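The chain below stands alone and is given in structure tokens; this is the form predicted alone.
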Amino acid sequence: MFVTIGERINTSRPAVREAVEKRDLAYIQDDVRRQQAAGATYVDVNAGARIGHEAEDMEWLIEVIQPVIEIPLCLDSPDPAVLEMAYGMVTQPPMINSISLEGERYETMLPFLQGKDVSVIALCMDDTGLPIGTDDVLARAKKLASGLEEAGIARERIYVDPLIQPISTDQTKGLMTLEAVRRVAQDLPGIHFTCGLSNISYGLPQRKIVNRAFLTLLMGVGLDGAILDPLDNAIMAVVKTTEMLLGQDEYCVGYLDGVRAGQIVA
């Protein structure tokens, strides 16, 4: 099943920031209910935009979100102290967003993750920056998987993010990511993926069309998750339709349910 991480509860979004500042419980609860109804697997919660208020904002968000949804949360923060607090509050095993190979982040996140009942997003980033080729992505994915497995995180709970880069600045970046996903899936059986899909279209017009086309290609080589807006019916229609075409939707049930629910329309 494709793992959709709902991206909407992020205080970098003006409407969410305002709702958090005003402690507008109704706005937040309505949004997460709709994300769940649209097919989100996790709801990402990021409270980092209000400098100096992240911990209290994260605590409030978890308190108001959990009672109204049945799906788990993706706890999104670079601060292990905030994550430790949030982990203690959740009622279902969360996803953690994220760890990377950047020295300081790796060294602080790995002890936090040790022995915890979590899934983890693993960014293929190190201190040299973004990967410059497929070999870079593969090497970093293997190093991250090895370190996380040593920390007690099962491979099946690791979600590699190959770090999609804009095709507008280098026409080979799409092909690089496609090949990287294919090779990581081949060399690390059981590993999962996620990504910030919209990075591919940065700097281009009609970005949503580019994103949808690229998602279909990525799913064809093994991508099984992404950080998306579940309320974008067009992108969710691509997910359901591509799953069906790849033989991952027995008797086309998911596709037909989406059509009946009005989520998939011509």
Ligand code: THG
Second form
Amino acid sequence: MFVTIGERINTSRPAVREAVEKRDLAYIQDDVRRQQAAGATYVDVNAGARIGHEAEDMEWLIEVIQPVIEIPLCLDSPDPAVLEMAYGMVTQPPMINSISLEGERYETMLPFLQGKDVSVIALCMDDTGLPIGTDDVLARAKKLASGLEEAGIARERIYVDPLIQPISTDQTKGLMTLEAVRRVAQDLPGIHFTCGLSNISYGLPQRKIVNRAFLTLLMGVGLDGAILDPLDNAIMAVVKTTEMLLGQDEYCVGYLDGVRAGQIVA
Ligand code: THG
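Output the structure of the form predicted together with (6S)-5,6,7,8-tetrahydrofolate; the preceding block shows the form predicted alone.
Okay, now the whole complex, with that chain kicking things off.
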């Protein structure tokens, strides 16, 4: 089943930033209830945008979100200390977003994750920066997977993020990621994926069209998850429809249910 990580609770979004500043719990709780109702598998929580306030904002967000939804959280921070604090607050196994091959982050995160009951996003980033080609993504995914598996994280709980880069800056970035996902899926059977889908359309107009088309292509080569806005009906319809077309929806039940619920409309 496709894993949808709802991206909306992110203080880089002006409305969320304002709600967090005002400690407006009703706004946040209403938003996450809607993400859950729309079919999100996890709710991503990212409190990184108010510099100097990340730990306290994260703590407050988890406190107000957790009691009103049944789905687990995806704890989103580059700071291992924030992730550790957040992990200490959750009442069901979270997704940890994320570990990467960046020196200090890797060295701190790996022992922290050791033997824990968590799913983990493995970001294909290292100290040299973003991957520049398909071989880079593959090599980094393999290194991360072997390190995590040695630390006791089962392959089925690892979500490789190939780091989608804007097509507007380099027309080869779409193909690079498609080829990388295909090869990671082939070389690491059983592994999962996630991605910041909207990165592909950065700098272009009508971004949602670009995001939807790319998601279909990515699912065709094995991508089975994404960080996206579950309240965007059209992208959720693309997920369900593409699952059906790829033979992952027996008797088209998921698709038909989506239509009946009014979630899939042309
Ligand atoms: N990989 C991983 N984690 C991630 C990212 C990733 N976490 C953060 C980010 N990237 C994914 N989350 C968001 C959250 C909000 C928005 C985009 C990505 C967002 N985007 C609007 C847009 O794209 O136009 C801007 C504001 C809006 O419309 O609300 O909001 O890559 N592992």
